[in-house]
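Next up: a single chain in structure tokens, the form predicted on its own.
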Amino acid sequence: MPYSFPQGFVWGTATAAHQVEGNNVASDFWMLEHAPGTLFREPSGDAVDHFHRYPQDIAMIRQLGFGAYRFSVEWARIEPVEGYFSIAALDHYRRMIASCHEHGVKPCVTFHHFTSPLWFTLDGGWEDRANVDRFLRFCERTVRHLGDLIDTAYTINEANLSATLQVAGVFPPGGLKSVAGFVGEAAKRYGSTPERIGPFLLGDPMKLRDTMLEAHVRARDVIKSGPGSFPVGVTLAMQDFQALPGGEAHVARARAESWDPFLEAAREDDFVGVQTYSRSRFDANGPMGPEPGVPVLIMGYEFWPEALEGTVRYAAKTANVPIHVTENGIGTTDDAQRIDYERRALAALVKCMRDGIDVRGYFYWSLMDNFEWLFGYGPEFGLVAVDRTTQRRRPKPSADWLGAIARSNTFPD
């Protein structure tokens, strides 16, 4: 029978500043995208010009039927040079948050989503735990300017991502920078060294994990000490780790190294954000590739919408706090496949909720097709297509399908 979500359940969609705003020239990723020999398929460039077009985009979110928008504020815009905070940039994000309120959309703000100021990354970045204080200073200054208008805050997006990709066999020990020479060469061009540069995603996964864990725990208290009163949590990259016979110990180790430290810390948070796209399988030899016969998407992982059930159950059991599904979606040019993915993922989520798991909201990734990091503009995750020549937005059928569920707050049988 149809399932009615609890009153107050939050339906939203999401973006990240660097992926949609365009021309984030003071950031570390802008430098890496333009480095000779870069692994980035293409530079982000103008992206989808959300920096200037956010009023129409936020209005579109409401028109599609969603009541919340999760987006990030860009540290590299707010503090482009160490110690200098741009009031113009802070005012820009304040106007964005105000626009959300004007359209009846909850503003859900992420303080760090992958990108950092270039000066920060060149001087140890996320590999150096001494840099946590720099992040806290940014959080304190930003929440002081914006906090009275924020509805929900996330300290760091997918703070465990590199560790998760390493234990799943995607990243090598030492991270991508250990095998991607362009990172070190870029560092030298800017007066740093291959050893000193510490970019998120490309750096040493376990160093990044440890620094970001400390940053989250300490930033949580800094953000809460500012103006406003709103829940604060962290979002985690969680593939559904599945054990084939003999793979149980590998799964236990993978969880312990990539998820558990954050989920245990989240017991002191207001919620934990679960971000799931697919699964990873392990046998007695460790991580396995995709299962024969299961479709593989452009990002290289399986079409496996049911993964959401396993990660939500594990996060809820381990952290014992409410769950927000802060990212879930699919990169595909086949919008019918997107609807099929969403239907199956939401069915998996409903199973969790029928069993009493406290899930407070669901955010589809992403609002618009945008810059997907190393993959450039190839993967199309958006509910809305964008012609990047004209910047014209065009909602897809999947936007209407998911928006109707959001409006009714009901999942059909």
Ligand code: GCO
Contents of the next structure:
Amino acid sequence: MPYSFPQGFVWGTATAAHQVEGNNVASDFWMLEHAPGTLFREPSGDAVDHFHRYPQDIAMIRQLGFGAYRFSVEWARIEPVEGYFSIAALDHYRRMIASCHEHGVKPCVTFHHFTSPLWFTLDGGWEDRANVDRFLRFCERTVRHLGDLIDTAYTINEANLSATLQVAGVFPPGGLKSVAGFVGEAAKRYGSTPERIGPFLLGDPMKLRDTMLEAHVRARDVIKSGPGSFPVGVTLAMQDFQALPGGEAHVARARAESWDPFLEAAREDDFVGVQTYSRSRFDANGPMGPEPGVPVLIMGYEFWPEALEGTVRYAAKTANVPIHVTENGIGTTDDAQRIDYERRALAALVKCMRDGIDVRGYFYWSLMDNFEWLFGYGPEFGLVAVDRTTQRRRPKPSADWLGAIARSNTFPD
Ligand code: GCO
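The structure above corresponds to the form predicted on its own; please give the structure of the form predicted together with the named molecule next.
Entire complex below, previous chain first.
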């Protein structure tokens, strides 16, 4: 039987400022991408020049059939130097949001998506809880400028990411900076120290987790006390943790350390954003590699679209608030594989919804092929391909496939 999604179900696609805008020169990642010995495969450079091309990109979102756009505002542009807020940068994002409204696309705004101003990261960054106040000041200033036009807000994207990668055995304890010398070396060149530099993703996972948890809770209240009235939540990185016999205690610990503190905090939020790409398996010895026979994607994890079912169920049960799937997708050069992934992931989501789980929206990651952090431009997550010399956009067959589902608000049998 075909499944009709509830009326008002939100279909969108997502990006993040640093991954698409280009030339985010006051940010910490820009510096780290260019540092000697960097682990970044290549620098972000012009990215896909979304900073200038957002009007046509937002028009394209509507043409493809989507009704919402999740994107981030860039703190490093808005506050490039501590305490100096650029009204031109805030106006830029105001125009972007207005452009969404013009095209009938809901503007869904992430306040922090990985990147921070360089000055912030050199001075403790996300490892220092005293820095939460600096983030709140940015949130307050930004919501004051934009709040009346926002549809949905996310405080921090994947606030638990480093913690989740550590418990899954992908990151070492202490985080990437404990093994990647270039971070500490770069810190020294900029007058900081290896101990003091605290970038998202590369810093100490458990310190980042604790700071971000506090930052989320307090930012939610700051954002809610600004103009406008819209739902606010956090988004979480949730690879489905699966236990083989003997692995149950490891899974319980992994959830307790990287998901539960945020899901418990989310009980006071309007929703929780679930972001799932694959699964991680555990046996009695802890995290395991991919299962033989299951394809491994360019990101290093398994092709496992059904992962979304386990994560949505767990998030809904623990947080007991509506679920927004704020990211789900696949990095692949084979667009037929993307359609296959989407078909299976949506089937998994429909199972949850048929069981009564309150899911309000689905955002495909990503609108366009873009800068995939340490992996550079290798993984192609987009529904739309971009020639980065001419900046021409070309929708892929998967864009039409998913757009048709979004338009009809129905999942075929
Ligand atoms: C994340 C981020 C995105 C990624 C996407 C694909 O999950 O890491 O939110 O910025 O690009 O997830 O890996």
